[in-house]
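Below sits a lone chain in structure tokens, taken as the form predicted on its own.
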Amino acid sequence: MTSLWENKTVLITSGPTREYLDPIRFLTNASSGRMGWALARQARRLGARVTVISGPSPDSPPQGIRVVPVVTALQMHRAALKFCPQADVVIAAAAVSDWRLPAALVHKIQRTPKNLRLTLKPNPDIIRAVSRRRKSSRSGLKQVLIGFALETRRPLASAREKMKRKGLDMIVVNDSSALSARRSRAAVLNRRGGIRKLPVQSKQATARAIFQEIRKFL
């Protein structure tokens, strides 16, 4: 029998991203991209083709997937768009910077007694340009969004309110703990009204369920 996965494409954006303030600082958070790992080998053990868009992790990538290595937002933006027309799911697992220097200085920032005050400019928001550029595939269906949201003040209604602003069909929700922990709990919520909520699990077993979710939109 056929599987419902084969010659479907999967993208995922996964680990963080790094935002240089001059050439040995930047600004980043504590993601080890293990999330968009565990997702990237469930997606091929289901017989999907898949790409990882990801940006610098300690853990290595599983084998059989196409790795585009990133750094910065901007870097991670334009490979999403580049590639998001081919794909059937896209899953944004990365722990993207919301900010970043509007140009990094080209030599080191000196310690001085005084305060030092930085100007950041926001980076764009990458699942929702590729909502707004959301296809067809050749299977007459739309692309199926994923996105993921890290909250830690009233997590199921912030991330209600992403879902829908950002054009998403299904979003996980999690808190800081999640952040490089190889276990972790989360809530699995879709447009329809639906809710799923995971027990603390590995993040393979949180990858398992996700899938199991996404295949309701396929």
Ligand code: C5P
Given for the second form:
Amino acid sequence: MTSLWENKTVLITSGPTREYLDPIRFLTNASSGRMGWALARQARRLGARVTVISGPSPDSPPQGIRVVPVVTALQMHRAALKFCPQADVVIAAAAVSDWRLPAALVHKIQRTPKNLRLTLKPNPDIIRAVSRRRKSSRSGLKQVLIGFALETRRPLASAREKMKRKGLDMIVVNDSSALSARRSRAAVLNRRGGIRKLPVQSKQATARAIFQEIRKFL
Ligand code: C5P
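Could you give the coordinates for the form predicted together with this ligand, as opposed to the form predicted on its own above?
Complete assembly follows, chain above in first position.
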């Protein structure tokens, strides 16, 4: 029997991005990309075709998937728009840097006794851009979009608001202890008002539960 996933393509954004200030220094965050790899492994096990657009991650990707390596948010944005038209499911697990320098400096910033002032520009919201495309698509394909949220204040309420604002079907709320960790605690919310609270467990077990929830939207 062919599984539901065998004809499906899953696109995942994963890991941190880096925004270079000069040739040596960059802005980034503590994301390891482990959740993205766990999601990719689970999608592969279920039989889906998997593409991961990955920022720099210390961990190795699972076998049998396509990896599109990127460094900056703009590169991730470009790659996501390129690959999303073929995807049945798009999961935005990347921890994208919210800002960048308008243009990275060519030479190393020199130390001076004065304060250093940098003006940063906002990066595009990648999953929101994918969601806008979905709305304007005439192909009739109903793509399922999943995002992640990590908030220290009112996590469930702000995740719900984020799901709506970004036009997502589901959002996974992560505890900040998940960053760089092997285990995490999460809750999965969906646009129909459903909520599934997951225990503290491995990211692989969380990925399994996330795919059970995604199935309800296929
Ligand atoms: O707005 P916030 O960064 O909290 O939203 C988190 C969700 O949005 C994650 O799914 C993340 O991958 C996605 N995101 C994105 N592009 C950005 C910022 C966040 O796709 N520039």
